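Listed next as structure tokens is one chain, alone, in the form predicted alone.
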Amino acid sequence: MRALREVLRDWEAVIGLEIHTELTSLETKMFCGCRISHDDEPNTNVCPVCLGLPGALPVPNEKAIEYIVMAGLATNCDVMKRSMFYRKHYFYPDMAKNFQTTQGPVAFVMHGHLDLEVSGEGADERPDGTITKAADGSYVLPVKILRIHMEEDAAKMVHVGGAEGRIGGARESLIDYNRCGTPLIELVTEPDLRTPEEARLFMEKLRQVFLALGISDCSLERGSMRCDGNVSLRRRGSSEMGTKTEMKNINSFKALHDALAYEICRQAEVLEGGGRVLQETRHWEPSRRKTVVMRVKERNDDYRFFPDPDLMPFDLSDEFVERCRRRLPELPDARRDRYVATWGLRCREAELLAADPQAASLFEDVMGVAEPAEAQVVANVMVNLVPSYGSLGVGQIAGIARLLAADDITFVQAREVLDALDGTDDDPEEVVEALGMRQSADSLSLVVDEVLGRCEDQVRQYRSGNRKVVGYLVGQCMKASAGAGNPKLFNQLLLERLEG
């Protein structure tokens, strides 16, 4: 089987997402007052409703549909006023009633857009000028959103292998409903993706601006986030599309570009062997690293959709989706933003920060009692440090910033301080000072003199107009502290010594 890159010179890939999202921030379910806890005991948080009981009538949640409205005014899309609920029809022991109550032709919220910032590569092959070049230099391509549409999700299957878990000759499957009637939302793209990159990108922004908006704990882990990848092939320069195959319950940014790049290649050795593409649902095996066959894909019509006769149609008046609007909090791409023309930080750690809810917060909370000339600083810290440490104060992260902005400390230094913060109240300056650690002049001056004695070769270097051998001889005193040594004060000794 030919390398992607190989492949992608040769077919051009669309790519379409269907991303499922459980809205665990609400305490009950969509259509009845059952708890939402997946850890609990199997089949307890039911009720006849979730087991679809004869005579049970659902009721609709209605800071469900909040959180759906939120979901679609943060990805620009259109509220719709008047949507109902539909009845999709399956037999399958996951859903006791035999169909599922999701939306129509019609959902709360369709036609929208989320922007997402991509490499160059490729820009200038895009249909109708799709990628384009920001001010900044970076480039942007906005992905269509078709619809986000409420549904129910089904419930928990175990399928229990090895011998013990034959029963009659037959597979044992346990079946746990706790988690059937949860309230899931479902985003819908428009084929505009062409690279298992793009669409690893998407999926995680996605997943940025739905934490920003605490409507989920977005755990791929845990299934409460998973996503189906649709794609296809045509030749690069055709309009045609091709025949497409769906990788259903991708639960990892990893596996999602995993699956669609051995899909590609695979439809693309399929093509190039004068076979033909099936219309199928497939399943991504990560040990095997490749996609499988589940199902001869449906139509439509085999669900026998029919609007549900128990839950009326819905009119959203102006003032619940104002409402709605009002809840919006800052979303991650206007963090950045804010950081980068409030604190001057570098857009890399800017948008690692603003990605993250409680990432962002704590990092305000330390900008609140740190210089803003040393933003940068705690930036770095709260990036490349923090995250290895369980327990830090607002106050240690910033004295740690302040310590290493004045070169009192090295970042090597810094993890063995943090070492010995971590879970105390311990002031940073104190610990520094007991492990004897503040950088001097002085006490570094005695490592310069020692590099410039052994390596004189390099000197001679220098004073014949070589300058970029200061890095070296930086790099040997860095080795003779055994990296406890500020570069950057090594670096002004060795010059002051070099140029006497």
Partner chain sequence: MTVSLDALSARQIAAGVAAGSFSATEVARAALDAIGHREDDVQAFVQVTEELAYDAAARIDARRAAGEPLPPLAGVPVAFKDNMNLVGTRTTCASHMLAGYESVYTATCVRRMLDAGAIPLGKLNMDEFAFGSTTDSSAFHPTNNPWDLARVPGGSSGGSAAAVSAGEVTISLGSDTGGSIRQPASLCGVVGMKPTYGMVSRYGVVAFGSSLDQVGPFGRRVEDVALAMNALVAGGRDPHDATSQSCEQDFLVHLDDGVEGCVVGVIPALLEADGVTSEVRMALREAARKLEGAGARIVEVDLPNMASAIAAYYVLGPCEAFSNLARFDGVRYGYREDGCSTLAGQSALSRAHGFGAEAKRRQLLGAHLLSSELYERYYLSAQKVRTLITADYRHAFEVVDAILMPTSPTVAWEHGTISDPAQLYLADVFTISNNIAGNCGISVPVCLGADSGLPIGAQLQGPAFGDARLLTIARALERACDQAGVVAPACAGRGGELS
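Just so it is clear, the structure is predicted and the values come from calculations on it, not from any experiment. Positions refer to the first chain, counted from 1. Compared with the form predicted in complex with its partner chain:
The listed residues are 199, 343, 179, 428, and the one at the hinge between rigid parts moving between these two forms turns out to be 428.
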Second form
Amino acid sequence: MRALREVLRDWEAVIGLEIHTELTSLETKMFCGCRISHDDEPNTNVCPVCLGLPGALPVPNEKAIEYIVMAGLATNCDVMKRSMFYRKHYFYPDMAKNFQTTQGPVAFVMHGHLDLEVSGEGADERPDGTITKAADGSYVLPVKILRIHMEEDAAKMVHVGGAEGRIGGARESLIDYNRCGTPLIELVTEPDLRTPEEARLFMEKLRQVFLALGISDCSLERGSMRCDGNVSLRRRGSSEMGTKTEMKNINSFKALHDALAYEICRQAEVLEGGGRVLQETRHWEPSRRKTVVMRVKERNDDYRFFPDPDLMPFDLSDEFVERCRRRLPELPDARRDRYVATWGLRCREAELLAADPQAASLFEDVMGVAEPAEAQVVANVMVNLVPSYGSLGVGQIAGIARLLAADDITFVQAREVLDALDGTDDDPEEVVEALGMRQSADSLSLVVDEVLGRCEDQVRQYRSGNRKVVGYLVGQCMKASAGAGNPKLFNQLLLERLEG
Amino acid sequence: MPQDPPLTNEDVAALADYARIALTEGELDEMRAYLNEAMALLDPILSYDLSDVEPTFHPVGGVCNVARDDVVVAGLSLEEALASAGGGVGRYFRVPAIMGDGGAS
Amino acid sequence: MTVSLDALSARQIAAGVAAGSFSATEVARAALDAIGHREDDVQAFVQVTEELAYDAAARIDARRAAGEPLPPLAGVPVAFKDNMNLVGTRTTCASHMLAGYESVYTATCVRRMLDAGAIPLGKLNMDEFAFGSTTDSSAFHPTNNPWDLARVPGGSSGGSAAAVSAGEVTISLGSDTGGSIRQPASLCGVVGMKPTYGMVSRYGVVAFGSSLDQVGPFGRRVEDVALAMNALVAGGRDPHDATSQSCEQDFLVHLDDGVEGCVVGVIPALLEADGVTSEVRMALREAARKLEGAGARIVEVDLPNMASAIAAYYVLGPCEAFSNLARFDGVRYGYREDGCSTLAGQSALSRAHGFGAEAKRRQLLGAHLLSSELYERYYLSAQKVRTLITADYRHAFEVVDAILMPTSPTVAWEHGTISDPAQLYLADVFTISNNIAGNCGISVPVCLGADSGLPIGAQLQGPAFGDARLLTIARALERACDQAGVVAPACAGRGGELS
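Please show me the structure of the same protein in the form predicted in complex with its partner chain, now that we have looked at it in the form predicted alone.
So here's everything in the complex, that chain up top.
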């Protein structure tokens, strides 16, 4: 198969995503009062409703509806009038009623968009000329969201008697209904994405938005966020839609990218060989790094949808929507822009901090005690150092940043200090003293003298006008001090001696 | 209004397969006869021009936004949950091989 | 002096228990005695719950002994259609599918009757999964009409009507999707009420047509039905049923207000319809005259789209039934065909052998109508016809307080004489439109047929949430016809005495 970038020069990939997110922050399921839990013993969070016992009736969880409205507002969707629940019928034991309660043509929220900033290497996947790129190659892609609707999750099944717990060849399957009925929101994008990287970034960005909203733990590993991707190819310049294939239940960002990349290349090979892409559902197998057919869709399944007579329609009031709007936290993009505007952070660190609600909150606490001028250093510490440590106090992080900003310690030394601080209440200043790290002219002078003593050639070169050689000498000093010296101080001492 | 073509045994077999109800050959004939007779009973529905009429999905209309608070309510014990599932295994419900079933997920 | 339960109204039983004239345990024993003497003939029950009855009676007696005030139905014998869950009983829907199914929770309507002090005597026979109007489709046994054991009690709540008619219990609950309370009430000579949709919780009642089903009471007196309605709406809307509404009220307050100044509508053309027997026609004309004699004004009204109600019903009912019955696949509960190697095989055989013929017919009809090619043509159109029928009623109820019409075109017929399902469907012509619109309706016995000597009921239909007014008019009709409290003659006096 040809490489992705090569394929994408000849073919345009049309990609749409369906992203399912369990509202794990809720206490109870969508239509009953059973607790939501990933970890409990099988079939212990069940009741007549989620087991589909004869006579049981569903009653919607109001907070789940608040959450989906918040998700819609955060992605620029309209809140719809007269939204209804529908029944979607298919005989499969992971749905206790043999139908899934989901939504019909009118979802709770519809017609939104999310803007993607694509930069760096990922931007290179998109051939130049198909979108206006900035001087650095980056570009902004508005991705339209068709709808976000509410539905209930299915039970978990364990397939036994076959290979690797797979369904094919299994002798029997065991069912745990704990997950059955967990509120699930499904976001469907328009097919606006054109590269695997754009798809990956969209899902990553959506995850950041949902994390900021606090509606889900958004864990891909645990399956609380799952993605189906569909992709079709068409010749560059053509506006016709090709036959699409669908990839189900992709459970990591990398897998999303790699599965789409593989599928684009595979389809290109089929089409270039004169073949026809079949409408089918495929499964990404990370170990084999390829997609395999799950089943061919000969015709669209007939789910016999109709409005659920047990659930009343929803006509959300303006007050309800306003209440949801007031609950919206600052979203990652706005937060990033504020960090850049308020503290002059570089975009990269601002974005990384803003994307993670906990990191952002910690950063803002630290900035409450740190000097505004030290903000970038604080951000560097937060992004590069803090994530490796379990528990560091606000004061400790601010202290480390202050020491770094004042050139009292180096980044390498900062790690040592953090090792000593982790899990204690100690003051960084005192730890630096105790470890004898504070940089002093005396201690560094010894290193400088040693280096100058064995680098006579470079000293001569300097004196004959080659000023650049100082950099080499600073490097030698750093090496001699095993990274513990401050390069600025070394530079200063070297110049004093060379000029003196 | 044009009539729908009558159902054939093949149609009824496909329907029964979808609805997971096994029918014998004899039952298939009876069911086809019944369904075609029942469909004929529905003709009055087709005689209306309903283009300007809104559907009433929920009788005694006007009630909207019925929901409950997000509060945990005690459910069933494991024993109660599995009590009527004769084929249970340990803590699980059990079904025989699924492959070939083609569920939606 | 001995008193027979046959002679006592629910209010008299509760008053007697409260006054200490007899204990709740004595009432339970007398009811079980009546059942013991009459059940062989009638076969209204699928399960008699002697232990639950004595336990509940003992609790009432203990409360009285402790000097506590007693609830309004204290000691009143009741029984429930077997599609209502009650912990400690099987809930079978008279189907092999659920033959051994033990309830793990209790339906709200059952709970409320028990909270009001009623004594649960058992679970009552029905057409399988409530599909039918004879009770002959019960997978276990037919139920016999207490007025003539060779005849059907009607259905689907045939057991509920027969048990009350036979004097086995004072009050029973049934469910009505297209006439399943009112029609058997008419055929068995008792009062049966289908309240407004949303008035009584459906939680715990095995669903047939979710937008049509409504639970309601049977009694031998309108007053008993009103008392049961008080219990069913007590506590307001049920948080477990999103379609239930808050309707708490006392239906007794205005029960005996009479019909002076009331306007009652009649639809003369209905009486001329095919299949309406002359004795039914005469009975209904006489009922109108008696209401007029009691002070009501009789006016003609029209429900122009009523003729399409059966067609709409046989779209909506089967579609909802297909969906509601999809869950019965033998995996979590219910009949399971063992030894199948695949799930599809197990489900298809479990459903083939667990369901009876009519249940299969309705599900396949529903599955067919819901297919995406037919959905708009039938299902969506039927929901639009529902809009038209609802509007017809709204216009009529701007002029009248209630509409009087037959409940059933005929009196009870003999077992096995009507077997064509489509012909049976047409017998629901007078009751179905009421379920389509969600209004309230009640069948009141007005006389014995001039030709058959069998009970004939008149149906009164009222507007949504006009249930209290409807009961008042029904009470006036009952008084004018002098039919209150009648136990079927073949059963009356056999057992059931309070010693």
